[in-house]
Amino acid sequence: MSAGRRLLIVGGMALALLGMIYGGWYAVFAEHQELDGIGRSLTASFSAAAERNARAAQSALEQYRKRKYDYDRHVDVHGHWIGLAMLLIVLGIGLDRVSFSEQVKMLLATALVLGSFLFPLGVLLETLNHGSEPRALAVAGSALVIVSLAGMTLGFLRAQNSN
């Protein structure tokens, strides 16, 4: 088994388990204190706008927006993570169908790793900074995951026409 192939499917795996492990915590000990304040907050700013105040039902709906973004991050690192473990996996199988030569490959596998680690987990620092840099790091990660997707892509298009 090759280097390139070894890393995505091997990558693959540990990306998947660390997608399901976040998951299951997030899921046992934040998720339904998230969504409870969640509610707590929609409830808040519809009994106050039923009150005809408007500066509290304002304030409500902040901090709904502020629970739902990061509600949102957390499913969604969980989700990327364990998706992209499964294009990891997958293109690792078809990795000898790629036509480059082993030290490309291995170049667009470690990139590809790298990015599907990257990307979610700058997505995942965003709940604690919502600063430029935990964006940053998503966009790098997630170029990371075109570029590589990209060349493997062609990969298979070069093999394709070579027969």
Given for the second form:
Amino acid sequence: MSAGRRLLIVGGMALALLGMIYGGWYAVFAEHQELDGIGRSLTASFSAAAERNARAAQSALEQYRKRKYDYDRHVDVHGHWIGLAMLLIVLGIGLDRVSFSEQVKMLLATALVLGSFLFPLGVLLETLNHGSEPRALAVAGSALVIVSLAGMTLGFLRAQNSN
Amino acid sequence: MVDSGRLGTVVGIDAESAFRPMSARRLLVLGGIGLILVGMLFGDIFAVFVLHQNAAKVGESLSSAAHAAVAGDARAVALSFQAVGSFLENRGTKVDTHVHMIAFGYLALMLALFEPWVALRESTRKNLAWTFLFGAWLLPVGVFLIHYVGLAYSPLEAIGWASIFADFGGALVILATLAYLFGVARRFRRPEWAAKEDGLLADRSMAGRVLFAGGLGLVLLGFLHGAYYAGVDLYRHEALDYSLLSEMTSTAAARNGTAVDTAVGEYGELAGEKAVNIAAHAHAIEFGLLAMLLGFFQGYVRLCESWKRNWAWLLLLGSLVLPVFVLLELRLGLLAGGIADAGGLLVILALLAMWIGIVRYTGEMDAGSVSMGARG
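Switching forms now, from the form predicted alone to the form predicted in complex with the partner chain, please provide the structure.
What follows is the entire complex, opening with the chain shown before.
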């Protein structure tokens, strides 16, 4: 098994495990509380409006915004880690169809594994820090994924042409 | 339609022997594609008969909540949000059924690819494949029934029987997958297994290459669209979600029913815009991954090369049509929705044809008419 293929398959399995463990933890300890909180704060906001209490309505809506922001990102992180892991494993199995030297394939595989880990991590960190650093990490991670995926596609097309 | 004498040179001895009657790989390939087929069919039926109607009911309940706030009726507000919760649960369990069936189908195909690298006895692998498939069916069926069974006869306060069976199914899937991973890890420590090569991965038929290249292209398109959406629309949509709800509550407090209706209408449009973008992104990537996975198994599809190519192109066409026309739903309305559903049907049709091709291969293999170098 080539080093690039091993990196993609082992990296994919590790990422899938990380995504599942994170998803399992989130489902058991946080998801229901977060969903309940979203529903409660929306109801509280509209109930406060019914009582003509605009300040309470606004405050409950602020709670909703924060919880919804976190919830969307937690679910995205879980989905993207596992989805990217599946892609890594499939690409690892089919890496010998990519017509590049072993060094280039290793470089693409490294960039893909790194990007697949960093992009959802950046999204996760956005729930802890609303500054620009986590966002920059997510953008850099997704750029690595897209560039390396484009490289793999190019390598595959080269193999097609040579056939 | 049968290709004679071709497969023997494409699929090596290991790939062929790994596909014996009731072998683990055969169970996982046929069971996995079956799961994906049923999951997609369920998704298409759900999209046509449930999704839009359910979204309309959620919108109506939100509007009722806002008008109850205008009327100063806090109790009616709470009841309306309870209805929203119920509609969302109904929708959520159906989406989960669709997604889990397809995801488990993908996982089954991946485990089938790993078969030759799993250092476990064939009987153990077969038992694990059955366990995996049983769990992979039990979980989505259980999730589908959650909305209907509720807490009836449940021994627990918050979790019903349907959830208990769904969780049990999930546990079986995890157990079987972990056992497969254990087998792969064991393989690296046993030199007698290390020499085994899988002939299936050496298949370079045109249909396989079309599926792999097209799949990779779809995944790339899906990522580019996702990056564009995250960069241009995501934060704007999040800000708009908050500001429209804020407008609803403030205008309701001011008893301005007309302004409430305007905000509710805009909120519905926003929800639609978000939903089509996410669905297009997810479907492009998932169909791409499916095409790549199916590309590996073309050696087992017992149809002639030209038909295999046709089905591969049809699958890719449907895989492109569905996400593109889902995106166009906002501009073209139901017409685009109908074309997107037709794209989904093309994928289902092509997948069914490949599944039948694999069944034909197994039938001929079991009858003894398939042998190395001379088939058909």
